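Only one chain is included here, represented as C-alpha cells and corresponding to the form predicted on its own.
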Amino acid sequence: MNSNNIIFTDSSRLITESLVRAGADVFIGYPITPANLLYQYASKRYPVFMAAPDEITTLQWMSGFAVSGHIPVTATSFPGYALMIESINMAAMMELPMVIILVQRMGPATGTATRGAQGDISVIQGTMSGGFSLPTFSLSNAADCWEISAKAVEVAVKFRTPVILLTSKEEVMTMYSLDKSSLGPINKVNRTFYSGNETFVPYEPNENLVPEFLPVTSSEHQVRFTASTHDKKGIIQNASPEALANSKRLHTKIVSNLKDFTWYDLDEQHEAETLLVSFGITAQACHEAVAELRNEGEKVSLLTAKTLLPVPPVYYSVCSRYKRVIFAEENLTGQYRQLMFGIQPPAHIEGVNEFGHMISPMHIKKVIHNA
C-alpha cells in the first residue's frame, strides 16, 4: 500500500466528488444538520451553486435547471424533505432528472439534529401520491458513496426521474482513512437530447417507457413540461385514456426497469439457516457481527440492500431460502421489514431495532443467539 494514497476524508466529500464527476452540474440547497458538509463541499465543487431561501424554493429552482438540460442535486434531512415532497411529485410528473440526498436524523419532527437514524423509509415510500416509487439507493460504506452516487446520476438521466440517495448522520459526518487508489474511475453520463426532424412529442415513450428529452432552450422544436395530468404532447387533460395511461407509465417505467438498477451484496454461507438483512450504517455492524459469529461456529448469511425502492424481487427470493430472517435497522418499527412483509410478518421474519442509538454487533449477536 502506497502511503501517498492514504487520505483522511468523509463520505460527504466522496458523494460530492462522485456526483460531479458523473455529470451533476448544479447544487441548490438550504443548509440543515446533518447535511451541512454536503452543502459546504458543494459550494466549492459544483460548476453552479445556489443557496436557496428554503427547501420549497430549492426544488423549484432544481426543476428550472432540469428543464434547461442540467442535472441538479440537493442535500437535506427529514424536515427539509417534508417541505420538498410536493415539488418532488411535480418533478417526477414532469420527468425531470435530479438527485436528492436525504441524510437521516432522529425524529419525529425536528427531533435531534445531531443524532442519526434510519427512520425515513416510510416517508420516501409515501412521497409520491398514488404510491408510485422513486428509485432509492442506500449507501452503506465508502465504496457505495463513490460508486452508487455516480450510478444515481445515470439512473436519473436514463429514466428521467428524481432519485433519492439515502444516508445518515454517522455516514456523512464521520472522518476515516481511505486508500484513494481503491476508488475506480467515474465516467461522465453520456446524455443525448432529441435530434430528429419530426415534431417533438415530449412524452412519447421509447421501448424502455422513457421519453426522449429536449430542454426548453431548444430553438428548433416546441417543448412542453407540465406537472398536471397530460397526454403525450404535454397537453393538460382531465381523465382521457391517453392522459391516464401516461400517468400510469410513470410508475411502470420505474418498476419495469428495476433490474437495471438493482444493487445489493449477498454473503451467503453454505448450510446457514439464518439470514441477516440490513442497509446503510447498520450494515457495517452486521458485517462485524457475522464475522464474529462465524468465528464462533455459527452459520449465518448477510444481505446488504443497496437498492431499497422499489423493493427488488430478488430480495424475496433470497429471503425464501432461509428458516429465519432478521432485519437490522435503526428505527423503532422496522420500516423496511414492514415494507417487505407487512405489519404482521410471518413468525420467521424478525427484527433488530434501536431508536436513538446505533445498533451494535453485540446486539445483533444477542438476537441471533436467542433463537
Second form
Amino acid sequence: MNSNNIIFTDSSRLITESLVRAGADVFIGYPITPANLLYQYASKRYPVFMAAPDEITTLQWMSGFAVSGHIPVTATSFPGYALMIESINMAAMMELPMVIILVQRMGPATGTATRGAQGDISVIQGTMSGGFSLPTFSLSNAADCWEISAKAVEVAVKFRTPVILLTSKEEVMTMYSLDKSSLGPINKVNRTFYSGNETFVPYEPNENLVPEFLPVTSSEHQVRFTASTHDKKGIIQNASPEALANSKRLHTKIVSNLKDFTWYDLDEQHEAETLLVSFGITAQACHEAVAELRNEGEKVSLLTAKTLLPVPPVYYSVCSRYKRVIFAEENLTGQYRQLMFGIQPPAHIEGVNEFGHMISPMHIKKVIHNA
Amino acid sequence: MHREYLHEGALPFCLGCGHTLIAENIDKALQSLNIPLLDVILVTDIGCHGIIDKSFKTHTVHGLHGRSIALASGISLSLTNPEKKVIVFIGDGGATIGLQHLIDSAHKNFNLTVVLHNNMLYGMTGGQPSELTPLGFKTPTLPEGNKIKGFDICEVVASTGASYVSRVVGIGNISEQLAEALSRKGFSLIEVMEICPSYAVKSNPGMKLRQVTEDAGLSVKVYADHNIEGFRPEIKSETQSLIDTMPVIPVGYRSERSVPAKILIAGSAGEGVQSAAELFARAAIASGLNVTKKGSYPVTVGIGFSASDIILSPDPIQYTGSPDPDYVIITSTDGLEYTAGLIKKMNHGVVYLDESLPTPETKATVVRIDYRKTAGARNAAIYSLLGLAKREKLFPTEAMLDILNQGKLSGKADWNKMAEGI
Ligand SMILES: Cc1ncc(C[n+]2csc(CCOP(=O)(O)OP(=O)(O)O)c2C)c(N)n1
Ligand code: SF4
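Okay, that one was the form predicted on its own. Can I see the form predicted in complex with its partner chain too?
And the full complex, kicking off with our chain again.
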C-alpha cells in the first residue's frame, strides 16, 4: 500500500457511514455483542439516535418513525432478532422501509457472544409467516460494507420493505487497514411521497407492485397503516379477494423485482468443474483458498452471494454448470446449501462447515482435494 | 350525537359494548378540543377495540397485540409538529402483554394519550381472564371466578411519574374526562372501566360496573396530573462523517517482509495489550503493510486475559483468522493460560515468553525475555512488540517509535532506549 489515504478502521464504521449517507436518519438500538460498535457509531452519526429498552420496542419505535417518513436502522444479533420477528412481520405488512443489521454470533440461545457464526440464514428465511421473503444481503468485504449497505437503504425505500443486512462478529469487529480512496461516492436515496389530489389509497400498487408512500404527518390526506390482512384502503378484512391479493402482492413485489437487487461476484475459471459458493466472512477464506488452489494448478470457480434472499435464480444456473458445487458456510448443517438444494442435497452439492470457528482456507482446500 | 371524527353508521362492536361508548366519547372530546381531523393519529392494538380503525376519519395505524403503545411512541418521537395528537386504543389484554411499553412510555413521558379499554377480560379471543381481572370475577373460561386479584394499573403507571393518569367508569358521558386526558402535555393514560356484554354479563349475572370497580378496590379518580412537557428527541442537523474524521496513517517507512506474519499477543486485562497491538498495527501500516487486528477478552473486560491477533502482509489480507500464528507473545500468567492449548499444538514459529513464566510444552522455538522487569507491567506489551518488529524484521522500529514519541505515550518511557536494548 502506497497511498496517503490509509485508515485503520472496522466494518461497523463503514456500514454506519454508508447507511447514513444513503439517507437512513434514525437509529434505534438495544445493546448486544457483537453489534455494539454499530450502536456506538450510530450514537454519533445518525440525526436521531434512541436507546430502546428492548428489541420489541426497538422494532416498534422504528416502525413509528417509518410511518412518519423516516428510514430507521437497528443492529442486533440472534437473541434480539428473535424478539423482533413478530414486529418485522408487522413492518413488512405495513410496507415500511427500514434496515435491520443482523450480526451473527454463535448460538443457540445466548451461545457465545464473542464468537462469530453464519447460523441465522434459516431464521431469516423463516422470519415471515406464510412463505414471504425479506430482501437479505450479505456483506463479504469492505467494499460490500460500503456499497451494499447504501443499496440496502435504496431497496428498503424503493420496495417499501424491511431489509436485512447480514454480517457476523468477525466482520464487524475486526480492524483493518483500508485505502479510503477506494470508497466511492454514495448518493442519498431519492424519496418521493404521494402528491396527487385524489383521495390517497394507501395500498394501491404502482406498476412495480409498490404503493406510493405518504407519512401519517400528512395534513391533506387520510393515511392508514395496517398490519392485519387489509384491502387497498388499509382497512382490515377477513380474507376478501382484494385483501388476499394485497397480501400476496407483498411476496410478488419482492420476487418480481429481485433482478433489481441481485448482487453477487462470480469468478469463473475456464474449464473448472468445481464451484465454491460462499458469502460473508467465509467468502474471504474462499478467496484465499481459490487463489492458492489456482497457484497450485487446480481449476476452481467462486460464487460469492451478496443477495442471499430471496435466492436469485441465477445462482441455480451458475451451479448447474458445475460437476461439483461446494457451499462453504460457518454453521452446522449448511443452511444456505439446504435452503437452495433441500435438506438432503444431491451428492454433488457438498458443504464445508464449521461451528464455533471461522472456516479456514486450509479447510476449504482439504475438502476440494478430497474429490 | 353529531360525529366529526367517526363515520356515520353503526360501530363494529356487539350491542352494548363499552368500546362503542369510548369511541363516541372520543369523538366528542376531540370536538370539544377542536383538534383538526388530520392532526389526529390513532394507533390501535389488537383486540375488539382495535377493529375501530375503519370507523375513524383520522389517520389510523393498526399494529400488533400489546405493541401499540411502543408503536405510537415511535410515531410520537418522530413528530416535530407539537399540534399532532397521538392516541392509543388498547385493551387490558394489550396493556398487560405489553406492560413494558406502557411503563416505558409513561416514565419517559412521551407525547401521547393511552385510552385503556378495561373490560376485565380478553374479548377478542373468547373472554379469558387478563392480568386486570378482579378477584372473583367470572369469565367463560373461569366459571369458578378469578382466584388472583388483578392489579391497579393506574397506580403502577402513576408511580412512573407519568404526566397524567385517571380512571373513569364507562357509563354515560365521559367525554370531559377524555378531553382532560387528551389535553395534557406529555404522557396521559385514561383507563375506562367497561363491560363486555358477550362474555362478562352471562358469567356474572346481575353485575353492575360501578360495583365491580369498587369491589375490586379500583378508585375512580385522577391519579396524577402534573401536566409535564413531554419528551422530544434531539435531532442533530449535522453530524460528522465517521470516515473523513479518521486519522490517515501516512506511509513513511518500508517493510522488507515478503510474506504475511501472523501474530498473537496475550497478556492481562488492564496492562495495555489492546492499545499496544493497535499501535503496532499502525506502525506496520506506516511501513506499507496491510494489517488486520482483532481483540479477544472475557466479557468482564477489567479482569483476566487480554489478547490480540494481528496479521501483517505485503499483500491484501482476505482471511482474517490466524489459527496457527507464526509468533506468539506472552506477557503474563493470564496470557499463558489463555494460549496454553494453542502453544501445545504449535509445531512451527516462535513463542516469546516473559522471563517470569514457566516454559510451556511446545514444538515452537521458545525465547524468554524480561519484558515485565525491563518495561514494567504497563509497558510490557509495547516493549514486546517493539522487540518483535526488530528481531523478526517485520518493519523498522522507527515507525513504532514515531507513534510512541508523538502520541499520548510520549515521555511515558524512554522508548528509544527500550528499542535499542531489545
Ligand atoms: C402475541 C399475540 N398473542 C396472542 C394474540 C391473541 N389475541 C388477540 S386479541 C387478544 C386479547 C384481547 O383482549 P384485550 O386486549 O383486552 O382487548 P378486547 O378484545 O377485550 O377489546 C389476544 C390474546 C395475539 N394477537 N398476539
Ligand atoms: S366480544 Fe365483548 S369486547 Fe368484544 S365487541 Fe363484543 S362485547 Fe365488545
